Amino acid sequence: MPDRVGHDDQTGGAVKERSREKTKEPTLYSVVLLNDDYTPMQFVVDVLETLFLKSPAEAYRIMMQVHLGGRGVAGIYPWEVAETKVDTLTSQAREAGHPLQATIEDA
């Protein structure tokens, strides 16, 4: 009968390291607000503060970027989160009677 104490037939007595699968970071996407001539600036600031959780100063800065440059990044998220943010933004804007739009782009 073979002596098995202290022996591991599969590894030849060597310590076998556990292999860990590396978790892949999710691909991120930018939610980009687009300028229009009808949505009030305050509505854009309010959406940035409530939906995108921006500080008042950051919300104002992004709103001015949209106003002056035609577009501004509201946030960077995984696809599902970005899609939900755009859908929620669009719904809130339509309920308020505003044509505000946002797109999803590669970050």
Ligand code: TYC
Given for the second form:
Amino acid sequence: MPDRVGHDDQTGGAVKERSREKTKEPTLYSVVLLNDDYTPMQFVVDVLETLFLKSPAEAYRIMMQVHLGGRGVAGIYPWEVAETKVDTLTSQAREAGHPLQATIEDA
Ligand code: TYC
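Form predicted alone done, so how does the form predicted together with the named molecule look?
Everything in the complex follows now, all chains and molecules, and the chain you saw is the first one.
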């Protein structure tokens, strides 16, 4: 029979610690910006600042890395966040008439 304070779960009233599942880190994915010949450098810097929350200096560094090397990591996120970032980036780029593209890769 349960005691008067409701400890009927055989724990003697102890509070269960978080399980391994509850504290497991999410799998992370990189959002990778790709170079093209037409998207203005300032548009890429703006997107890195406003959507990927980079500082102006870091945004410029990443933009130049993509411009010179073909690709660069804009940010690292759980899957659904990465997907939303790419969707938003693509919408903003198309709206502005730019061909900017990004892909998602295992981080
Ligand atoms: N290569 C572009 C230009 O010369 C600039 C650019 C940088 C485009 C990064 C896309 O992801 C990119 N205007």
